[in-house]
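First comes one chain, alone, set out as structure tokens in the form predicted on its own.
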Amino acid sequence: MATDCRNCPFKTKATSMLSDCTLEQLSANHLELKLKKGDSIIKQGTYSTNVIFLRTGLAKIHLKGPYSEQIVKMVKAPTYLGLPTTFGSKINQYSVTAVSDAEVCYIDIDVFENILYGNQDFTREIIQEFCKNELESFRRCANRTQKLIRGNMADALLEFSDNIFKSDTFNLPLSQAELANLVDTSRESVSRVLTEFDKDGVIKVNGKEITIVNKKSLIMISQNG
């Protein structure tokens, strides 16, 4: 049985601006699924028929390039997924895969469009989020191409700490190979840099658990590239 959207504890800022009547529409026109780590949420090249809301969990956005698949970024709940693809081309231009257990809502696209047209505050928040994500994508692109591996690794660790887990101690949600893909380097380089950071007292590595011991140093590494 689908959750009543009026009582959903995972609302975004945009969704919280909708009236009870509109939230009832969402309740009647969405499907909830529980996913396991590794399950596909969106598959590149398929037809987009729904707007997807990530209620809980963490996911990676990745796409096939001319030679290999590239992880573009990590996203955490609660957030909408695939809106540029859904409204831009109707064919999914990238994939989204759960990297932890997750819950998603598949929302009827026609209902979602009607909500956009009839709710100015909701639409404004969605557009602002679009703009924020686009500017962040530009920044990430510049950093990944211009920084050295130590700077990019520092960026990734700070992203996990500050924006994803909100903690200086966390378990890496990606394998070293996936992390290497995210920061455009080799798995061996990731392993080497993590070991260097550990020896320098910047972080403490215990299996997949990372503790940032000296955040000021990690920020300096990030800034200096």
The other form holds:
Number of protein chains: 2
Amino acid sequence: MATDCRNCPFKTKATSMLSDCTLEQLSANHLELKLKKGDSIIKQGTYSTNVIFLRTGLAKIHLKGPYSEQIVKMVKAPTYLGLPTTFGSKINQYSVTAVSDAEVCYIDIDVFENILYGNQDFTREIIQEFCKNELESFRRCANRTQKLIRGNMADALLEFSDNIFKSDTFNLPLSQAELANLVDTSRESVSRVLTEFDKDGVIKVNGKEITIVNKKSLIMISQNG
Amino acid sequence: MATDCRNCPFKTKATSMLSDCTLEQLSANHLELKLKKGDSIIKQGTYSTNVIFLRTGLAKIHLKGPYSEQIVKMVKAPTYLGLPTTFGSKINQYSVTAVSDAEVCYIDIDVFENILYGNQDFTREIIQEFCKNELESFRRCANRTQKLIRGNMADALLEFSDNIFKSDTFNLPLSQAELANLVDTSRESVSRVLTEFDKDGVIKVNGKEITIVNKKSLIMISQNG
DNA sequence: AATATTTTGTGATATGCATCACATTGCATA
DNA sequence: TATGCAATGTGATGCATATCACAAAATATT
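Given the form predicted on its own above, I would also like to look at the protein as it appears in the form predicted together with the DNA.
Now the full complex is given, and it begins with the chain already shown.
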């Protein structure tokens, strides 16, 4: 299953700077997998010594909260997954599930660490990624806890549109129940808010297809609640 | 102001493994400062190219939310602060403020990066720290958004007792207004919950001094809300 | 195509908590 | 010791939203 990493079209900035020799080492020590929407990539509570490279696709990071499953954030390729597990207890503390078809590479932690420490650019990229995530998590924390539902829903829609699909029209990759777990509300409220937004001419809802009609309004809603 | 890092009694695991030569470099390139409770360590919106080592003391990490200041988490020495700033935009995206007297060292990012990349153990420690923080932030996210106020207050008290002061009796390092910003509630609710807990015999409140009388109850409250 | 199962829409009701309002206490500074 | 300002205690009220209870629609399964 190991393909040649030298020809991988999904390299990140840093990996594209790795030497052919290093990439050969990577090629020989990874497992490539094609996943379908809904497939589990990382499962909370299980043992793992692999770092996972999400080559293509979209996934949700989620974990058991005191009352229900909590979606912490959405991630899109290309990105590494599971570092906290492999650098920590080796027991996954959270789950990652594909919400679209996806391709992943399983890389053994030893190989990954080898490459990491032997390569300053790579180290730097990983650390910068961690830094970005930390800031993001701080901001999310402040936003999600302070904003009302309409504000959080607006944020979620804007993120899908701006960061993930980069289009005003997109298909919701999550059910309303999942959206509720992402936005910290009830399934019913998600439904109500979506129809509200539609009635107000802010978005157009057509099954799972969302079109952002009035982005300015959506941003306003995001800001005041 | 630069003292000799070789004799610093506050080294972390990794820094204690640095060579004398490296530590000498560090000694020559850092600024040591003594801070009082309430002093600002990092100020959101300002420019910075320093990593900060919190040698002693307790601090809060906080940032402007859409409606009010949000305390994201409490940190205690020894720990590094400000990495996301120095590895990122160089503009602080959050504030850090001492909530006790504290000692800090300002280390220039170039020196820090030099030591970081030149030292596998150090890199590993920093990455592990990031991983720990990421997991913590996921858990906090799930807890804070799902639990009711009593549960979150219980969590905060348990954290002070178990992780920060390591004692059943401690002085609250935060005002009730700050606690509200940490626990995502109103100042009034903090007051009410504290008196509730006291009346129920779970804790004893004496001004700013808290004694955890019945830890089992507190854990129960943390778990069911 | 027919049936089962999941997902979604929407009203009615209950409730946790924010907000307002003000009294009280503690702490600092003159 | 007096005076002022900040921190805290506590009731009354209102509101956002969770929950319950179904109906309707969409999707999957046989």
